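Presented below, as structure tokens, is a lone chain in the form predicted on its own.
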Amino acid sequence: MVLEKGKVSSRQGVLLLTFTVVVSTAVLTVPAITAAAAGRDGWICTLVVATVYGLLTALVIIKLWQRFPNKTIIEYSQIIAGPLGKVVGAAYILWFIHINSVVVREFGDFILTSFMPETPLIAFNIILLFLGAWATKSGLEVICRANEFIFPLFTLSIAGVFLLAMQEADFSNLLPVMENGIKPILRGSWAPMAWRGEIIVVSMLLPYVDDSDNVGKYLAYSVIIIGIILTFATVFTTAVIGELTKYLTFPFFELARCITIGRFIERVEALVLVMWVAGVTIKVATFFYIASLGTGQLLGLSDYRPVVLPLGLLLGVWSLELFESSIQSIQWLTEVFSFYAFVFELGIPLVLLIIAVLTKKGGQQKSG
């Protein structure tokens, strides 16, 4: 049963949307997390290891989609794994909801600590969830069109910070390269890998992409471009802030704060705020949408919209109860998120693909 009647292009639903979904949150915290493990070599974690992982995840997603071109991961997991597939589908829905609640909490913590410390956290969360619920009810086409409008603003904000940071940067902070060998780099790669793996969201969107020939190409492009942007963020943060990077909660925001050119260009952190609010709204809407769509498919509903309100309430409560502080959330992202995400981003899809190949379920119906 098709619960989503709209169609989007592969550029809208694969290239642009996955970029916004991953970069909007990763760019703020990845430099600190990689610096804590790999020091000045954090940029290698984001550029090399995480990109390889992202491309492998993309390959598995595309191979599954080629075998089940009109199904989402919630649907074809039931075809591949039988009754166990419903458990897999339910686990994915809970994972989408949980990750989204973490994002909502991150948003609230960021605004609270950086701009409006006297405002209750619940106020920020409610506003963001209201926007996410509205976009979810409007459907995939609206989310992708909103992202098309936001995307230039989002990318220009990031590029503006990089450009203005050039004057403050001391690239000798990046030397010597790999002074402590490969082990710290591998340890520091887990978080960038987990964020890159969030491209798994397209496994819920590909049946609604109308130009399938470009899907594989655009997904690979997205992974590579994300890697370049996060690498620049890590390089410039290290070059400007140095060894203090690993002690900061939102180092990219602090990078923007450091920028002062003459007496007329300062307070550039407003660019980061614009980027964060716009990008994270799209990310929350996307995860909200795929959780609602997946719930409708799992329950056999004719329309996913009736589940939007209950899921919104769950998201709101969960986002408030997850962590006691932003420090605790960063600790969770550093120590838990990576291994937890790996299971859903690559582990389960890879197992599903192997089972599908061995049991000869599905068929090569899409070129990708």
Given for the second form:
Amino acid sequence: MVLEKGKVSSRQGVLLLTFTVVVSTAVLTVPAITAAAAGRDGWICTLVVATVYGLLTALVIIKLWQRFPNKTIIEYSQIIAGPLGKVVGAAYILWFIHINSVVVREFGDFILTSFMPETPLIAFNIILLFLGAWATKSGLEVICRANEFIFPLFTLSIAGVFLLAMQEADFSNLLPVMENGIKPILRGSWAPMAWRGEIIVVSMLLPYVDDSDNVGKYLAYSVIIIGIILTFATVFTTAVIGELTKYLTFPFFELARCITIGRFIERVEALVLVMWVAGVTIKVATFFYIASLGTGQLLGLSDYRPVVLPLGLLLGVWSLELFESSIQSIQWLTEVFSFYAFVFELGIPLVLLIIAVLTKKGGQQKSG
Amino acid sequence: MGKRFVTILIIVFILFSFTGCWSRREIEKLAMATIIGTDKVTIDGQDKWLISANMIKPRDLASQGPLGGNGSGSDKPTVLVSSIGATAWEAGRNLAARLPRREYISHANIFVIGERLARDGVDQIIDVILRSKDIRLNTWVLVAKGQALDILETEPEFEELLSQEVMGIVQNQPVASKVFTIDIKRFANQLITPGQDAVASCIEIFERKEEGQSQPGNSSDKGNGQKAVRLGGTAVFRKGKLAGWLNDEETKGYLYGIGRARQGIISLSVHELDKKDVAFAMTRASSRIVPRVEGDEISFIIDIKAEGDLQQHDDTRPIARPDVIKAVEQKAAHEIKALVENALNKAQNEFEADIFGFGNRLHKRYPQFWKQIQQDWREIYPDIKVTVNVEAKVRRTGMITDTPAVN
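Switching conditions: you have the form predicted on its own, so give me the form predicted together with the partner chain.
What follows is the whole complex; the chain from before opens it.
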């Protein structure tokens, strides 16, 4: 039973989609979290530690996929672990929904904090979820194509902020490097690692990619490019804003607000908003889609579309009731999210892979 | 049919939702602040915030445009409003009692901190500024000599609005290199960086006086008590509290020391000791502060390179010769060195404030050593040895070579 009949290329479905999924929220939130833990060394967290972790996650995903090329993680966990696999599948769906509602909440909180403090949160959440539901109903191809359209817009906005902020940058703010040894860097790495691990979404999409040769390569590229972009974001915020970075809620946004060139290029923070709205829409749609698809597969439905509306309601309520304040959400992202994410990004897939290897389940393709 | 109905429903819904947003601020419902002042005052024995702002009068702008030269005479384009509250924002919102429009501070590009507040400590005002979503990190910070409210009361002389006047003065400063201008981002960074004390530009009122009376900053404008603002000197902070002021000359030395001097005139005595007979006009200058650690001995070297042209020569003796130019260069170097040392002396001995950021440089260069001494830095700082090396170059002599001799 195939719930998704569409096919996407590996460039669309792997390289571009994972990029948008990870970077859209990471660029705004991660510099603050790494700066709080690792200070001016935050860039090492995103460049080195998180990339290594991301590549490891990618390797596990690819190995599992090579054993079960036509199955999603929801399906092959049932083959590997039997009835327990159903529980794993259900846990994944719950995780997708939970992460998605956090993303929706982050989106609303950011706009409320920085642009429209009087607007009720529900207004933004509903609009975003409405778009997400619409995209989910339209299927994977539509999400990927929309992302292909948004991707240049998204990347150019980020690159534009970097370029324009260049003249404000004072790179001596990055000195001294690794003043307090490696420990703060490792502590600051949890968040970027968890974000990079969100590439796990492809484990739900790989069966629908039509050119399977490039998948591994593109997934690795994606991890590395995300690393470079996030490193730039961290380096520039530290270079421009300096010591103050660790006190800011949205350092990258403040970076955009600092830009003034000759008194006529000013107030370019709208660029960040464009990027944020476009990117988050794709991210929410992707998580919404994989949660719906997974539910369909887990329950053995013939179509995943009927579950979109109930999931949307669940997401809406959850995103509103998840946190009482932005303090809670930041604390959750800093202290809980990482460990919670590791279980699903690397932990469970690794265990599944080990069981599959030991019990010799799945195809033995040797291609890499 | 049903699909068509749903489509029309969606279109209608979108039409309604696109007409505006919740948190919209229509321009005709706003009172735009152009310059904001904050003070601390004591009322009935309690410290209160006094927030003042120059708000643009909308009527004038609508009829003439903000920069229209032919103003309607006595009618002022801005209104000075101020109010008092227990916290800064309470004071700000108390303005609502007399403002027919919502106050809007996003366009205020100058923030004046009153002297009393600065002496109490600027940490409290920094929080107010940084937490607000409407105040940008690149807003200029000025510290008032006296009350910020008085500064805001002053009439602009050149421009239509006081904020434009102050903004213009801020941006005009590199030509003289006598004022240290700083925005909120750098100011806050100075406050929180270990081994660095903060400085900010000083804004003061100067009064046009009868001839013969002394005025601040070598100004000699005549008049009958009219007030205007001037930027001059630097407010020096120690542990976030205003410790004192550097005057114009000391500020110049400070700017050379930290490499923020751009242009400016240095007057020299070349031929005779008691007469300043050469004006050396700087075109560019740079500086490097290098920390040295030998054992437990900390010292710093400030390397300054200055380059400029001959602007004035007040003597008929030949000057356009390599050997005389060499002498001029030496004198210029000597003069700059004296300026920097003077500022250093003030900072180290009078204020004990590390405004050059020596500690910060030490931290960057020798992080491990810094850790050992960080706690004691304030005790060590006044006694550290700083060597100033200056290299000055005269590149050109202007439109003439030697001074024409008068018969």
